[in-house]
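There is one chain below, alone, in structure tokens, taken in the form predicted alone.
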Amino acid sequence: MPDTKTADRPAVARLDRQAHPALVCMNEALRVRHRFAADIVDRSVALFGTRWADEFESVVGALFPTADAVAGAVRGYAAFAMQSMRLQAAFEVEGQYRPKTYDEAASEVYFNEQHMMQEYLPGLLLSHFLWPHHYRQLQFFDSAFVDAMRVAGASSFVEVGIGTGLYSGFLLRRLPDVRGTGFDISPFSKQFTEAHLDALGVGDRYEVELRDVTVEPIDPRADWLVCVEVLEHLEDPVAFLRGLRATMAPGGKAFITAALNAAHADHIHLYRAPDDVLAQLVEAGFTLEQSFVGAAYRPSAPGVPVPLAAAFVVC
């Protein structure tokens, strides 16, 4: 007879070489060249299952179609993650982010082509699947916002601060009749996002504009607005949020997120708790519908700050 304890135990999801060739290639590159993240793919697929692997494969396989391209993305992720870990270690000791103006961060990151294209953007893209709190936030986006758009019969959306284009691409693939417009200040985010969405086959339903929407408001105003991890990059998040609120049509909804206790090269405004973000949203005129908070990992000791992802559906 079989061991009933073993027989009743659910099978642990694993990568399939035929179904997930890009992820297998990524896994091998991490094991060989970046030992600090050697088991991160295996842990993620075990935690989130085949759906995670299928979704991640569709993005990586489209955007990085060769072994060399996957290896390049993995190098970018490794550099992105290592810089984040170094800055996080300093933050744990100092209790503050390293002082930096928005203009300094923009020059160092957003307008630095090599850094953006080779490290920041591929690293950020992969982190949304490889870091559990990032992927859980994406799941919340799907259930709390994308499903609401589907039920409402939405026809268009706006994303402010497109980054890699991941959230816009996710929405376009889930809702094949929807069109989108993305706004960003970085020409390299524009370039990366356009390549990303073209590779996914949804670029014909999306336009990217280089524009600060709080200075040059959009017209017509948005019924559905997405803004992911922008607030912590700003010197005055409340002023930005007021500008976002002004871009929304009456009755519109927004999905707005922030990174908390998460040191990085371009993080300026330190949020220590989700209520800090919520207070600014309310001050800017938003009303909360629902929210999500996810931790990156367990604290190493009581009182040690842990990076959090906080997401809010507001109207």
Ligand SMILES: C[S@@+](CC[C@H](N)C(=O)[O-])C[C@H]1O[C@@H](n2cnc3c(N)ncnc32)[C@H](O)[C@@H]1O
Given for the second form:
Amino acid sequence: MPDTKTADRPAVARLDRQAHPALVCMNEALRVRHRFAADIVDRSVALFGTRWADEFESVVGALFPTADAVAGAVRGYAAFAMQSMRLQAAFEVEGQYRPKTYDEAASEVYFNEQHMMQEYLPGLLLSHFLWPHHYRQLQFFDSAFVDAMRVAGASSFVEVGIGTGLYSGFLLRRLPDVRGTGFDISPFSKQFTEAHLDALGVGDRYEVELRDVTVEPIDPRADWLVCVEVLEHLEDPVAFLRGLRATMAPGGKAFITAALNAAHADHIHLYRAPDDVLAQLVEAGFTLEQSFVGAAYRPSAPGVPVPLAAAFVVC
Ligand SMILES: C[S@@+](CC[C@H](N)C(=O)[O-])C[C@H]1O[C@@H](n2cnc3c(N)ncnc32)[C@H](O)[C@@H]1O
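Please give the other form, namely the form predicted together with the named molecule, since only the form predicted alone has been shown so far.
To see the whole picture, the full complex is given below, headed by that same chain.
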């Protein structure tokens, strides 16, 4: 007799060893060496289903094609996540990010080859899938921005602060006729993004330039602009946003995000609420079309700040 309690429930999605070999390697590496995140892959596939697993497999399998390369990326993720947990615990007590100048963050992080290539960039890349609020933000990007580009017949886009190249790569794969240009100040973000997009087979439609667009504006201006998780890294986000606004073509649209209440080694500007980001966007001349807010987890007690991802489609 069927179990009436479970018969009508949809089956929980699981990894498939044939379809997701890189994720199976990742799962094993986490279970054996990084117990604090032992079940994060299983929990994510149960939460987001096989589409999540297929998408993540295509990125990890292309960029980290051997079991050793996957294990290296997982080590980077573990170091990245542990550092952010330590800083978050201090933030919960102190109520502020540890003071740091932009130049200090740049030399400690963006211009530190070992840290960028071994920990920060692989860690950030994996977090885009392993942290639920990050993955939900990527889903919002797909439905609110990539679909709008498709419908409008977009031919090009610009990303500022490319980091891992995940958002540019996602767009290039979804829209095969589109070309992109990425700007960043870090030579290691450039190197990582180029390797990532080449591995995905979309690098021939993408150029990366080392440039601070607020100092040297983009020309021709952008119809479609993406800037993910850069604002909280700056001392004066409004000045940066004014620079982004000035780089947009008339009628252009931008996808701009910020991390809130999320301590990290290079997070300088503390946003406590999504409205803090929106107020800056409006001050810089943007008009809101759509927004998204996702929380990393439930607060451990009332009033304890929780990392949020806030994303805005603006024109
Ligand atoms: C958290 S990462 C961005 C994440 C990235 N968008 C992703 O999805 O992986 C921050 C990036 O911003 C870059 N950055 C910092 N200041 C910048 C500036 N003034 N102009 C352009 N990029 C900048 C850093 O080098 C780093 O690559």
